[in-house]
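Quick heads-up: it's one chain on its own, the form predicted on its own, in structure tokens.
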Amino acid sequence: MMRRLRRTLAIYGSVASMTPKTFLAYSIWVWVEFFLQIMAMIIFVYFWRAVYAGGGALNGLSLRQTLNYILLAQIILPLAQTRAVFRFGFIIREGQLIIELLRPLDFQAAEYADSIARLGLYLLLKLPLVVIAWLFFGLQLPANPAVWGAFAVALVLGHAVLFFFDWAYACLAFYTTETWGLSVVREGVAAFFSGALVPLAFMPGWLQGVANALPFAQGLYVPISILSGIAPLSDVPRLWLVQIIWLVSMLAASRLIFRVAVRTVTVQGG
């Protein structure tokens, strides 16, 4: 039993170990994203300072709380994004799907191992952004280790929820010849309903209900609300429970949808 477990971990660990090599091969994109995130933070900071120019609080949030949330959202946003749509579009277009399915390992599990490795690497690469936000934009981080622990668990759970949701959503690639439009729709909807642009607390009640009915907030708003202090530690068990329910549901749905969709493949080229 233990030998089989060690062998399984070694196999998927090898898959995950390829992720840093990919980033080294395409390092220019890391620098482009780094620059764009700094520009986004500057824009959002001055925007929200203008909004709060009259003083007071908005929906119970002070300027400092809002800025903390927005800065963290811009830093963590790439962590809540997955590449399942692009991945499916590529392997279908290039005819590599059959190769992936014939490998002696679970296709979804291998992709999740790669996704977790990317999450860890992203966290490491975002440390300079955290320092810049702290030095120049007044980012305040909690000193309580319990808050950091709650944030870490919520981030991993939320990332898993989005991975399995995107896996199910990416199955639409089996029914179309182009995935660019699918990715645009996904990113646009996610940017708004994840709370990346506006804290969900600022939305009217009915719109918050829509956001809570979608999985995107689980990967961004929930962990950031914990780290920024919007959600107190007393709310963490409830937030984790909601994330776990989402995770189990999305895992089951993604496996079922993929099993059905893989039977219908639109192959390009010839």
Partner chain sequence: MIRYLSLYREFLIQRFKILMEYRVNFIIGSTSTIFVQAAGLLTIWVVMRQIPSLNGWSFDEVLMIYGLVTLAKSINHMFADNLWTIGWYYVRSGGFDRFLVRPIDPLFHLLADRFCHDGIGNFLVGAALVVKSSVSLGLVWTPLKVLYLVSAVLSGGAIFMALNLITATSAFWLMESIPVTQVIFNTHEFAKYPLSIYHKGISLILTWLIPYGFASFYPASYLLGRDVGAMAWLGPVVAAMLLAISYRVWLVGLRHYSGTGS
Second form
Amino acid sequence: MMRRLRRTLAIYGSVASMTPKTFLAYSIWVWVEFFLQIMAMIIFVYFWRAVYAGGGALNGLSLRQTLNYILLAQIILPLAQTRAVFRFGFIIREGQLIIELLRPLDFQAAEYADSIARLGLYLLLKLPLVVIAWLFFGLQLPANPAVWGAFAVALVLGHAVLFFFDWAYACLAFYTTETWGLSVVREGVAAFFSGALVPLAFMPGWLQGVANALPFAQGLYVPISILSGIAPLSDVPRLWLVQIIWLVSMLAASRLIFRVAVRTVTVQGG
Amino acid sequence: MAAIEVENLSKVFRISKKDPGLGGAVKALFGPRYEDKAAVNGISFAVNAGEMVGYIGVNGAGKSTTIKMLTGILLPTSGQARVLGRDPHRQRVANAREVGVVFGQRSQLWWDLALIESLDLVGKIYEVEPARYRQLLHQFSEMLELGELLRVPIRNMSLGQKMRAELAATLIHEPKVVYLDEPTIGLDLIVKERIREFIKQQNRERQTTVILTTHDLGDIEELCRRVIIIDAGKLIYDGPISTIKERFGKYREITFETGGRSGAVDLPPGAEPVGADSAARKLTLRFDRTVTTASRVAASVMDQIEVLDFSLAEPDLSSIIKQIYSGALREQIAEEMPA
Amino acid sequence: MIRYLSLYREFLIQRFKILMEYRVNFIIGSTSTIFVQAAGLLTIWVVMRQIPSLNGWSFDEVLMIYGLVTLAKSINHMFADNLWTIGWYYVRSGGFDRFLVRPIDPLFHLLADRFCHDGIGNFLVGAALVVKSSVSLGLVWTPLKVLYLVSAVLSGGAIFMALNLITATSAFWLMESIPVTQVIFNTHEFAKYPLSIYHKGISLILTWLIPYGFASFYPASYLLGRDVGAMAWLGPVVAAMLLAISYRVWLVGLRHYSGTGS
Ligand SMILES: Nc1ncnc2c1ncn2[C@@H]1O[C@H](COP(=O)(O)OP(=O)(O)O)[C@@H](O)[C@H]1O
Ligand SMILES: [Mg+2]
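Form predicted on its own done, so how does the form predicted together with the partner chain look?
Next comes the full complex, this chain leading.
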């Protein structure tokens, strides 16, 4: 039993260890993303300064708190972007679906291993960005290790929520073959409702309602509000619980939808 | 009048050399090292209007590079090319109006468009007069059997269909000069045959000048009376096919059908085995015509083993070319070619 | 010129035939960018409904800036999107050669080869914003102002195109131009807000070096009756100069290509 588990883990581990290699091969893209993120940070810093020019607090948040939140949100924003749509589009176009499904490991689990490896690698690569934000834009990081721990758990949970959501969403690619537009829609909606552009607290009630009905905030707003101190530690267990409920329902939905989509496509002889 | 004149044409590519790994990449950043590679090296020839010439050589010999210079895509490093009296690079647009080119492995058509729409667009780009366009379209459809294909998007075509479509698009503006760079690669015999017929007919009716690059010597034998052979960027032969056959068909093959097991045979001088298949009871020898004769080889073999029958193969072009490619005849050609 | 226009029409007709074949993709593609614009706009709205002005600009005034830059971007997106794909789709595969064996200008051929419907959504959003802004602010559209608007949008589009052309040319050296293009292109994000909120250095860069300011802030200022002096009128000049420069750069790239091949 243990041996089996170890072997299984080793297989998925080796899948995950391939990720950094392919990632670094595209190092130019890492640099590009780096530049773009710095640019976005500069814009946000000036934008929010102008917003707060009148002084005081808005929605209970000071300029300092808002900037802190926004800078962190911008650093991890690319994590909230989807890969599954392109991946599925590619697999279908190249006729690789069958091959992926015939491998002796669960397709979704293997992709998740890849995705979690990306998460780790990503955080590592973004360290310089954190330093820059700290040096030039006044980013403040919490000193309490408990906050970091709570953030880490919330990030992994939120990442999983988005991963399974995207899995279900990307199944649309099975029907449309269009991937660019699908991912643009997904990114536009996520950018706003994940709270990457503006803290949810700024939104009027009805928009907050929409944001809470969508999974995106789980992946970005929740972990970042913990890290930036907007959400107090006492609130963390409740936030985790909500994330776990999301996670379980997204996992179930993604597997169901995927199965239906695959059946449709293979019936058509794709 | 010469349609194409090439004089001392050379193309040197500068290739940056990188050591493998990260260290190599960093080194290349600070002190890039280059290596010059002469893809085409001092080639001269002239092709008359209406002539069809086979341009052959192994992969990497420099055929495509030559064609790219003749179409104006690439600028020669030195020497010059003239096509219909023009410099193809400097007068690129004027040249483009009168030439057509097929790059065998790439399509010039629009992937998602139905063939007829691609052809219409090409017709507009080349400003083919509408009445003439309809006439040619009709003619090409028949010759190349495009009828049903006209409504099919290129992406849904087989290789052979794609190449037929490609040819129609390349010739729809009635170019005076056509370059075909491996047009029959990967095609089956029937399609090849149709394509050859089509090219032949175009040449006959319009005196189209054709330069044909191919690895299929059947194409050459059927279409061209003259071949130019290049190797490592240098021209190594330019002349009629018949001359190659006569002069360089130095080796011939003789095949014996043996009665029993063929066993070891002492070979007569000048002959060497090509293949022995004792199960099929066959023995094939290759001999040098300048050293010995067929009858001497036959007699020598028949002295040693029982021979039921034997046959003498005509020197065929492909085996000669194979020898040229493998370098066996390079010296001989160098000697015999008129300077 | 007339020949190229009618050729462009032919390319366009064929392109729409393809697009109509993939109708679902067409609809998703051409509307998808609306969602991204909506995200940016909702952000501005959510924030600005709580403050009187952003650096002296009301919500509706900011919408004018945002709308103009979006319109300019959509022009580029619709008519020059192939500049993004030149590297991997044309140069790397050798497909670029096909433009060079045809008797028309290769740049024209490249641009005409693919009208990009994905820009339609941006165009609609930009137009809607300009309308919304001018209705809310009660702007009076004299013929001169309409003419000014059209010329501002075209100049803005030209600035986008010219900058993309310059960066796309890097494909002739690097095989892939998207990284370079992406970095320069994204600076237009700055131009979605009044340039006056930024540090002086930033607004200078966006005026004289990467002049997206002329695609948004300056013409918007003029249309809204704010005094920006000669800057209100420089847009077309800057656009024309930038186009000329970018075409020279492109020609250098072409020359390099004919020396080295793909
Ligand atoms: N753009 C290029 N840059 C560098 N080297 C090239 C380029 N194009 C061709 N070569 C090299 O030049 C030689 C001749 O190539 P090519 O003309 O394509 O040969 P052929 O068509 O006869 O197979 C080859 O060694 C090839 O690697
Ligand atoms: Mg070749």
